[in-house]
Amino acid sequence: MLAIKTEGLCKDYRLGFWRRRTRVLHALDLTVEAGETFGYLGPNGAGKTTTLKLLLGLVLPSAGRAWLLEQEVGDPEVRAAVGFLPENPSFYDYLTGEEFLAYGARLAGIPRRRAREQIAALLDQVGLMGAGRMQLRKYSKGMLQRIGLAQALLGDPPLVILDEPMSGLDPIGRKEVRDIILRLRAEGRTVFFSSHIIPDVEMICDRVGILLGGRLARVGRLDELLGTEVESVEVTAVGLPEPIVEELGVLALAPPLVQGGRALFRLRGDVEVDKLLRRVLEAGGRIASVTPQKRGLEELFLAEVRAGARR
C-alpha cells in the first residue's frame, strides 16, 4: 500500500511587483510506501514546505495530482488519518499544554476519556509531563515544537507529516524526537518529514529524497544512494613517540591529529593501513581503533547542491 503518491505535481506562485508567474515545484513524481520513514531534504527555497502544503490540501496544485493513503488529497476522510506538524507552529498561547491537546482531540473527534489517556501519554513521550498545566505563552521555542509534535500524534494517525520537526530543539530534544519517529516506524506507521539536520535523517530514515530548485534530484534507499565503497580508513594509535608519528604521517591523507597521547591517521586504503599497523607495533605502540569511512548523506547532499548550482 502507498501512503503517499504524486504524479506530475506542480505549483506556481505569482511573485514580485509585476506578479510574474514563478514555478516553485516542477512535475513531482514521488511514492512513499506504508510503514516507511522518508526524509525530504533540500536547501531553503527548494520547495519542501510547498510539497507538504500540497499533500495536506492547504494549497491547490497548478498541475498534477496527489494521493494520501490511496485516497485523493482533499478527501475529508483521509485528513482524519494524517497528523501534521508545521515548521513554525502558532498556537492559542493563553491555553495550557493540556488544554491545547484537549482542544485538538475534540477537533479530531476523539472521545473524552480516550483523549485524557492519550494526552497524558503524549506529554510524557515528548518530555513535557511537568509543563502540561503551563500556559503556552511561557513555553520556549523547543517546548512549542514538542507540544506541536504531541498534537500531530493525537488519534494515532497512520501517516504523520512533519515539517522540520527538530527545529529549535537541543541535542536531548532531538534525540527524543528521533526516538519517537523510530517508535512510530516500529508500530508500522508512515513518517514523512523534511529536515535540515542531515545526520538525523541518515540515522532514522529508510529512504530519502533530495529536492533542488523544485525538482526531485535524487530519491532512494540510503544504501543505494551512498553505496558500500570505503573511501578511507581512520586508525587511532596510542603510545607513539613524536618522531614515529611524524614518520607515519607520510602514509596519511592529511596530517595526523595528535591529542592526549593518541594519534589519529586518515589513510587511503588497505596497503597504507597494513604498513601503519606494522610500524606502530614495531615502535611499541598499540592500536585503539580502526574505522572504515564510507560516503555520508551530508557529502551526497552537498555534492548534489553543487552540481545543481553548476547546472
Partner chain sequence: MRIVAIAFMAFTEAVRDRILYSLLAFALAMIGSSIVLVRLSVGGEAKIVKDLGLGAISLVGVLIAVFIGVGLVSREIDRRTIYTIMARPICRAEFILGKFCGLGLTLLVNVAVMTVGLLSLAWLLEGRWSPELLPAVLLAYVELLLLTAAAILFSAFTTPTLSAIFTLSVFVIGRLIGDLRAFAEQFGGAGLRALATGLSYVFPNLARFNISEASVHALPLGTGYIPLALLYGGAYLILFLAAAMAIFARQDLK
Contents of the next structure:
Amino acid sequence: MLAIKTEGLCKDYRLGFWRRRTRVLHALDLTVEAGETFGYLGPNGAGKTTTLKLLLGLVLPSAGRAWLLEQEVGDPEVRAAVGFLPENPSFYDYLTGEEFLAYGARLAGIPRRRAREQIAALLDQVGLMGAGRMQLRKYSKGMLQRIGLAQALLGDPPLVILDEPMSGLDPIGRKEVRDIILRLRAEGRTVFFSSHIIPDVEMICDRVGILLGGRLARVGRLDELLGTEVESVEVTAVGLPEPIVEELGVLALAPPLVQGGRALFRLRGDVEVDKLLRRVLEAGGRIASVTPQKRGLEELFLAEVRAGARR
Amino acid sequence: MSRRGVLGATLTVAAMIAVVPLSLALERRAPPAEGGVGPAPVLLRASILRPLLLGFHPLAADLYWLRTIQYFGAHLQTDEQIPHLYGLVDLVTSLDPHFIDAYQIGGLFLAIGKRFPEAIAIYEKGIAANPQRWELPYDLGRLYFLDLKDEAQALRWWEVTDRLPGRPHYVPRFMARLYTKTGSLETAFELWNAMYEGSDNEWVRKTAKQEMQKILAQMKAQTAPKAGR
Amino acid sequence: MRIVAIAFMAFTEAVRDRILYSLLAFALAMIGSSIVLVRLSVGGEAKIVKDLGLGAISLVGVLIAVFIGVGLVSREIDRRTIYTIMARPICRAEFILGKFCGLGLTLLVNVAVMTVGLLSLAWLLEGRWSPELLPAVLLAYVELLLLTAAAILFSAFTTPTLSAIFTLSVFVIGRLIGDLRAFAEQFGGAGLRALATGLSYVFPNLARFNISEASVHALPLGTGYIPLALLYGGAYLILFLAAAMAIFARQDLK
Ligand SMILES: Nc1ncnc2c1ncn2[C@@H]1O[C@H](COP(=O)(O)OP(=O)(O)OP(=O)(O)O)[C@@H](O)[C@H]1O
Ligand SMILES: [Mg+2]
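Instead of the form predicted alone shown above, give the structure for the form predicted in complex with the partner chain, please.
To see the whole picture, the full complex is given below, headed by that same chain.
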C-alpha cells in the first residue's frame, strides 16, 4: 500500500503587487510506501512546507493530483487517518494543553473516553506531564513543538506528517522526537517529515528525498544514495614542523587544518596515505588517527545544492 | 485579494458611494417645508432624519422629547415664550408617531403657552396617526371646552372619544352636560378632577390640582356676590 | 458533531475575550442609564426604558457581530491556528458553519442577558412583564445572525478592517434600503428607481427585522409577519453562508 503518492503536483503562488504567478512546486512525483520513514530535505524556500500543505488540503494544487493512503486528498475523510504537525505551530493560546488535545480529539472524531486516556499517555510521551493544565500562552517554543507533536499523534494515525519536528527543541528534545519517530517506525506506521537537521534524518530515515527550487532532485534509499565506498581518508598528525606541514599539503585534497600542534589532512586514497605516513614518521612526527570517510548525507545534500545552483 | 475579492469590494464601495448622491437628490426633490411655526431648533426635517437614524428613531424621539421638556421648563420660568415648542413636539411625534404621551403632554404644554392652533394641530396629528386611542380626542375636546370655550367642537371630539375602546365612564356624562348646556364651571372642575385621578404622572397631577383650585376660587367668587345680594 | 465542537470553541474564545465583556457592560450600562433619563422626563417613562433597551440590544449586538465576526476565520489564518484544525477530517464548509454557530451562540447568550436586564427594569417601572417585547428581540437576533454571516462572507476574501467596513455598510444600507426605495419611487427618475430596486434585492431589508417601535407600543403586526420575516432572514442567511463557503473552499490557507 502507498501511504503517499503525488502525480505531477504543481503549486503556483501569486506574488507581489501585480500578483504574478510564480511556480514554487514543479510537477512533483513522489511515492512513500506504507511503513516507511521518509525524510524530506531541502534548503529554505525549496517548497517542503508547500508540499505538506498540499497533501493536507490546506492549499489547493495548481495542477496534478495527490493521494494519502490511496484516497485522493480532496476528500476531508482522508485526514481521519493522518496526523499533522505544522511548522512553527501556533495554537489557541487561551486553552490549556489538555483542552487543546481534547479539542483535537473531538475534531478527529475520537470517542471521549479513549481521548482522555490517550491525552494523558501522549502528554507523558512528549515530556509535558506537568504542563497539561497550563495555558498554551505560557508554553515555551519547545513546549509548543511538543504539544504539537502530541496532537499529531492523537488517535494513533497510521500516517504521520511532520513539518520540521525537531526545530525549536533542545538536544534532549531532539533525541526524544527521534525516539518517538523510531517507535512509530517500529509500530509499522508511516512517518513523512521535513527537516534541516541532516544527522537526525540520516539516523532514522529509510528513504529521503531532496527538494531543490521546487523540484525533486534526488530520492531513494539512504544506502543507495550514499553508496558504501570510502570517499576520503582523514589523517591527524602531531609534532610536525611547519615547513613539513606545508610540504605535505600538496598531497591533500584541501589545505591542511593546523591547530595546537595537530595537523589534519584530507587525502584521496591509499597511495597518498602511504606517502604521507612515511614522510610524517621521517620528520619525527606521530600519527594520532587515521579515519576513512564515507560520503554522508550532508555532503550529498551540499553537493546537490551546489549542482542545483549551477543548473 | 482575489479577482472576485476586488470585484466584490468595488461593488460594495460603489454602493456605499451611491448612498450620498441618492440622499442629496432626495433632499432636492423633497416637498418644501410647511411654513408657519418659524425656525425650530431642529437641524433636519423628520422625513430626512428618520431614515438616517437606521431604525433607532424611537430612541431619537425619546431624546428629543427630553429636550422638549427642558426647553419648555426653561422658557416657562423665564420669558414664557415657547416659539420652538411646536417644532420640537412635531419632530418627536414624527420620529415616533405612536408616542401618545408626547401628543398629550406636548398639547398641554402648548395650551399652557396659549398657542392653541399649534396644540390643536398636534392633537389632530396624533388622532390621525392613532385613530384607536381615546386619549387624544378626549384631550382635544377638553382643550376646546376649557381653553377655547367652544362647546360645539368639544362635543364633537367627545363624540369621537365615546366610540373608542377603553374610554372612561365619565365621557358620556360630560357629553350629556354639553347637550343640556348646564354648569360649565362644574364640568370644568370635573374635567380637571378626572385628569387628576386618571393620571399617575406627577406633573400632570400637579397641573390639574392647580386648575381645580382656581375653579374652586372662581365658584366661590360667583356664589359670594349672590349671597351678599 | 464536529460543527458543534468548532461552534463551542468559537464560543469559548469569545467568552475568554475581553471585548465581549466590555460590550456587554456597555449595553447593561446603557439599559441602566434609562433610569436616569426617566427621571428627567415627563411622560413616556416606560417607552424610554424599552426604546433604550431594544436599541442597546441591537447596537451592541451589531458591534459584536461585526467585530468578532470578521475575525472568526481570518484570525485563525493569521495566527496559523487553522492548520491543525483543517488538517483534521473537516471540510471547509463545516468550519464556516461551526464558526457561524459559535458566534450565533455568543450573540444568543448576550441578547438573552440584555433582554433579562431590560425586562426586569421595565417590570420595576410598570409592575408588569412586557412579553410584547420578545418578538422584537427575536427579529433583532435574526438581523444579528445575518450580519454575522455577512462578516464571515467578507472576511473570506478581504482583510478584517475592510470586512468590518463592508459589514457595517450592509447594516447601514440594509436599514436604509426600504426608505431609499420608497423615496426613489416617489421622487426619483427611472434610473434611480431601478438602482434602488436592484439594491433592495441585493441587500436584505434589515428594517423589516426592526419591529421595536411596534412592540414598544404593542401595535398589531400583519398576520404571519414574524414567520415570514424569519423565512426572509433565513433565505439571506443561506445565501450569505453559501457564498462564504464557496469562497473559502477555493482558498489557500497561508
Ligand atoms: N503564502 C505564500 N504566498 C506566496 N508565496 C509563498 C507562500 N508560502 C510560500 N511561498 C513561497 O513558496 C516557496 C516555498 O516555500 P516553502 O514554505 O514551501 O519552503 P520550505 O521548503 O518549507 O522552506 P523552509 O525550510 O524555510 O521552511 C518559497 O519561495 C516561498 O517564498
Ligand atoms: Mg518550511
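All figures in this text were calculated on a predicted structure; none of them were measured in a lab. Take the two forms, superpose them, and find the largest set of C-alpha atoms that agree within 1.5 Å; that set is the rigid core. Positions refer to the first chain, counted from 1.
The rigid-core alignment places the CA of residue 285 2 Å or more apart between these two forms.
Superposed on the core, the two forms barely differ at residue 173: its CA moves less than 2 Å between these two forms.
Core-aligned CA deviation for residue 239 between these two forms: 2 Å or greater.
Superposed on the core, the two forms differ at residue 269, whose C-alpha moves 4.9 Å between these two forms.
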